[in-house]
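Coming up is one lone chain in structure tokens, specifically the form predicted on its own.
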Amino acid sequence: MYGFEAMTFNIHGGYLEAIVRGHRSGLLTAADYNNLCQCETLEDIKMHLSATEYGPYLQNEPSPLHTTTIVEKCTLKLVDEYKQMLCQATEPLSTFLEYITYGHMIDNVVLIVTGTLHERDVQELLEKCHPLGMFDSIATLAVAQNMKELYRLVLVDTPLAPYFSECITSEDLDDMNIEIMRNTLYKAYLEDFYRFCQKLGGATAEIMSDLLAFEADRRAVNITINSIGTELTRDDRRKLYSSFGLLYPYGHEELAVSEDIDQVRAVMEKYPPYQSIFSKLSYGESQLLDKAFYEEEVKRLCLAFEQQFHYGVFFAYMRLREQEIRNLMWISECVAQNQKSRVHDSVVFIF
């Protein structure tokens, strides 16, 4: 019932919506980023962050600091906030919050399987996994030789099980198959999340449809660009695109036959919301595309906070915090490697 959320939303969701809006006010501002970009060492970054919400997480870290430590502690803050919200949530918000972590689960599965393929130590791989995407049997992923084993031995008991139905084959795992598996899983996950949000209805459905459609379109563009010049056929490429979004279905047909970045650009410029993204790039250039997409995503996520009585704010907050952690990682790496001239290349300002 669109428009009637105000009558009942606050019974179960009001407290948590207030909490998440409070967390949102703690995101770093443009002034914070300008100060961080002036830092000369990682100790300076730590000192500046001590005045923010990250302070308690970094205060006991001994010198010398490493970039990984800063990113780890900032991620820990996000995980703590997420767990607090999940503990307080009732249905259907608790299911909605769980959906947000499935993307990290897919990334973790792919990370472990790829690492095992290249004979990396499982313990070392587990340390690199995102804490929001952990599940009980994740360490046993290393024993699987093909998709069927991966599903039967490990993933059948996880929330990702339904998404595997499309990519269970007996082929041995190699880099190409793993990448196809990642994109097939993401496609199934996004479509499932989209259906769930539609079922919730109201403002949640409206706002999440826009955010998830943008995510699906961005993945379609990235899949197209990354598969140019590989052995992936047009039909295989088309199968990896999600069945919703602004580009569905005609844009997908055109992307599937695109042979270079300029053809992709020509397709995307037919869609007004994406014209501004591609107008920032010169012809034949795709390096700045990720940043342009992130900037557009941040804009849309911030707009989600303009409306009340919907679950989209939880998704938006998690994504904005993840973007903030990416920004901090980039700034820390530039400072640590003495590349301060490049510090603004990948920083996406949130406010």
Contents of the next structure:
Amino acid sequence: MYGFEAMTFNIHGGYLEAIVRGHRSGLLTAADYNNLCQCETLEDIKMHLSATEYGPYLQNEPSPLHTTTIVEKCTLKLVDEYKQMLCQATEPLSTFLEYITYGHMIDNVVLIVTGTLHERDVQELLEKCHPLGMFDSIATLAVAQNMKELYRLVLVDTPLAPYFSECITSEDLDDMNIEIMRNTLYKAYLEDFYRFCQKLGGATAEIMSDLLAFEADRRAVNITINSIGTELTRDDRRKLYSSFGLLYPYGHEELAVSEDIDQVRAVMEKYPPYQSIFSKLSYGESQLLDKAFYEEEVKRLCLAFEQQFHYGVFFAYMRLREQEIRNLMWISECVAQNQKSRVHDSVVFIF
Amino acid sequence: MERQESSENGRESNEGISVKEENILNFLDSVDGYLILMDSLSSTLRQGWLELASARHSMGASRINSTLFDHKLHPASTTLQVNEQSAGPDRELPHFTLCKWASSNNPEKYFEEAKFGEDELLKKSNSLRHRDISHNSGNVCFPTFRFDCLGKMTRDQGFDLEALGSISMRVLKPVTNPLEMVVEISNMRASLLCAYDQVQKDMETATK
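Switch from the form predicted on its own to the form predicted together with its partner chain and print that structure.
First the chain shown before, then all remaining chains and molecules of the complex.
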């Protein structure tokens, strides 16, 4: 139940909530996307973005422009905004904001470990890491040979340490184990974030529970579909599902034994919130499922702004910006590859 | 007698002209086939690049990037066989065949051959490496790149649990169609060059 947040929230969180709502109004609109979709070259995209909040970040970029440069600069803007909010936040908001970046930290750890396995240079790998997921000792990940060393040498001093208890083994790191490690870490992170939000209580707990439950359910579906036809056993697949969400526990039981996409659809259609997602797809199709999930996620994230005095707006804003960057990346790729007919395949409008 | 000789000469020259025309037609057919294959390959690769961008969009740039390429040498699971085929009297045509998922009883043999780096392949492009002299055929093994999220080419146990977090992985099937097309283009090019040689010989004969 809600507490008296309206009376006390603004003392510590009012300023930053106002800031994040101001940032939210800078998100690109459908009109912006229509203009961008009609661009012929990346220079045109740069010109259109110069009139938006991305302008200062792109104006000094020399020609020829690359799609990776556009994504990099847009991400830099998000990182700057995040750091400005983080340095002004007090507890528990500062911890909440840090939680938002742990997913990127996991991705960076896996990137460094995978790249090292493939004998890539550490500097090259560090350049490819997501800036939101950086931490001080990240470069030392390259020396670890197995998960125990990974934990002992590097990760024990990072926020990811508690998530490693489920996947510490002495097995050598190889591609298969790394992928399972990634998903196990992410599961532990989601559960921990969920528990933290529940402890905060009030509107934050309610809104974040819904958003994180959707994330957990989406991951369960993705894991199921991607592991169909592989040697991942049902038990191993079940272990990768989070222990919360709308699908927990009965949906997970059915997903664990699904052998094709139509069985997954049959499971998901029993849950009304996901019925609309799967109704958009024809039988046997999974390619549009990604976009359908993104659209549903954006809808839920936008709804978070309809309420005040909770931390969900910060999470929602970060996710919406990431979606916007994905949209810009896709539009840039379609323009660069002269495939403008496909530009609307993956763009998800936010407003 | 003279009339008979001249009619025989005329018949021979008619036959010679028709053979020359046939050679020219063969050459033009080869060129046409070659251009169609090149166009098809270009279209397939274009599609492939967009699918790659789509995967990067869904899974994130940190999961789809060049760090997934493995710089280690692996036994090649797809090899190219080059054989010599007879294309007429005193003529041999190289014929390329793609051998996929080839398994060897002696994996070290494959590893030995896969030690050819790309540079060495370029330097030795005109010399064929003979795996077995008795078969009198050359095998060229390409070093295999391991794609963590894109392909399953080197995973012997068939466990292709490459990426679980995003559905787009299913969109990226192992890219074998372009390889087959490249081999087809190589064969078409070989026959094109052979037809061109023939046409050139006919022209030289005609000028003499």
